[in-house]
Amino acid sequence: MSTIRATAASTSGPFQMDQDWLPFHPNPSKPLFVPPPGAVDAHCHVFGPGDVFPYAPERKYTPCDAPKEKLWALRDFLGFERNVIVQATCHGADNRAVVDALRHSNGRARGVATVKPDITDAQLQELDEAGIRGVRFNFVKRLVDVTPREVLLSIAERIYPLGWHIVIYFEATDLPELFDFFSSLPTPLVIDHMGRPDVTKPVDGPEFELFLKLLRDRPNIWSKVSCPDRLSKSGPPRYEDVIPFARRVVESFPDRVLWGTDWPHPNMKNHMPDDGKLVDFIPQIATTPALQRKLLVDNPLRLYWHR
């Protein structure tokens, strides 16, 4: 599929594209699972391009462009009719990027930025009339310098009056010193990818069984199921490993899970995944027609696209 093919973020200069990281894939496979009508990719990304839209000077990694352009092409030959895009850390806090592709989707793309405390209200409001409904905080320490607490729950308080929710991506390892600070913030939350749990664990272990009370406990947070690219240790095409943990989140929440692709699969080193099969995943963890439309369509429309 040459519409999606991949070209490095620079030739020369400050953002060529480091050389550990791989590309997107060129040439994804046609999904043999139709999304139904209605389906949200709710986790993917736009990068660039750099002579545009530059990457941050802080960044920890330097991605391939991944413009807007070519995520609509993948999202159209994938079979799903929307986006939920996530600002990535190579960008910072300059959600530039993010916001053009919202303006030019024709309300097929809602965002979740990146926010620092100095935002003002003015700025917070252009962001929502633009399409952003989140805020995201990262806590992995390989990608991000991590932001105090009282910070972020300081952001955190000021965009709970505009309806917004928090999207938080960390490791399952940190998960017990995180666990009463995301059970003190006011909005809704959205953990990214199931906090990222070991699945050569048991699926019925105490590490995931904590992940599990979290979501118990607290009835406004959400969960995607998705990136068993990142963690799988079985590997593609199938990721037969990430399956219990996945399906176990889905069928005890079902009302509270999102999936996305994570195009274009930053930070990938091992292996570049195949969208189509990616979403070929997706009836091995839902599945029945029921959950496959709360995840794919009921779900990500309750949250995003609310008003």
Ligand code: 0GY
The other form holds:
Amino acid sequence: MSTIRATAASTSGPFQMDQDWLPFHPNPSKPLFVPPPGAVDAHCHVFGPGDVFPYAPERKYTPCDAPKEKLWALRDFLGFERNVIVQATCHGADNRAVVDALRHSNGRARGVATVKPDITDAQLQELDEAGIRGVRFNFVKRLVDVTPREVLLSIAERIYPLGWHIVIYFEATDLPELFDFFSSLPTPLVIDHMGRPDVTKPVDGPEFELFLKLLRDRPNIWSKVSCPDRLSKSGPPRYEDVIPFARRVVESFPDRVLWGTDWPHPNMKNHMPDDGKLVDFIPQIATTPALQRKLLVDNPLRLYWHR
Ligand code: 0GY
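Let's see the other form, the form predicted in complex with this ligand, since the form predicted on its own is already up.
Next comes the full complex, this chain leading.
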């Protein structure tokens, strides 16, 4: 794994990585689970490097540099073929690092951007040509300042004609208040990390039921069954307490689920997941080859590589 061995603790340019932040795993294990041919890591990020792609002044954290070359090395090592790179909040609405990665991916990466409502049609077109297929709306208060809903709606209306979707990131406790807004958005929606359920609560309880209802109510809402490392209280390497939640989503909505590593795992402060062990989580939640193929190949290709 020398190719991805970290200079991870470093951040370049005028930036210093947050002291309470763990760098990505320097030497992940080789997974036992072999992903099917064509598998897509549908949630990951690139950070900087800061001396080339500076972090945004409004960011809530300063990460370690996690450049595209290390992402490609991880992709190959884990047995994946493609990536969906999601703009992280530390880069604000400056999508240059993601766009640069997409342009150097030989068509093997697509992206999700963050945009402001004053973006021009020409700029949207440029993002589309680079491989951007969606925008992200982030409602996690520790990560972003609140954007008014009418602003988000105006962005949704701008990207709708492009055939893009909206990735939404929120915590389960905020869903009751956000539910109607989400239902009113015109594009397909992709929910990050199953809406961050509290996995100490019952999988059949009212909190997770509201999330499942959102998916049941609208056939064009998808979910990433990702980030057991963020959700688990039982912890690594098996993250057992997350399994019933993720399995419920995969089995209820097999054609609308996606999976991703979340590399380089921003804001992990207690433990840094071993990416190989995260891949070994997949057969726990998608228990048949048919479900695995939908989760890792058919679904992400349909959403991100349909053109
Ligand atoms: C994730 C999760 C987190 C961060 C971000 O854009 C971001 O900064 O998404 C988080 O801190 O929970 O999916 O990458």
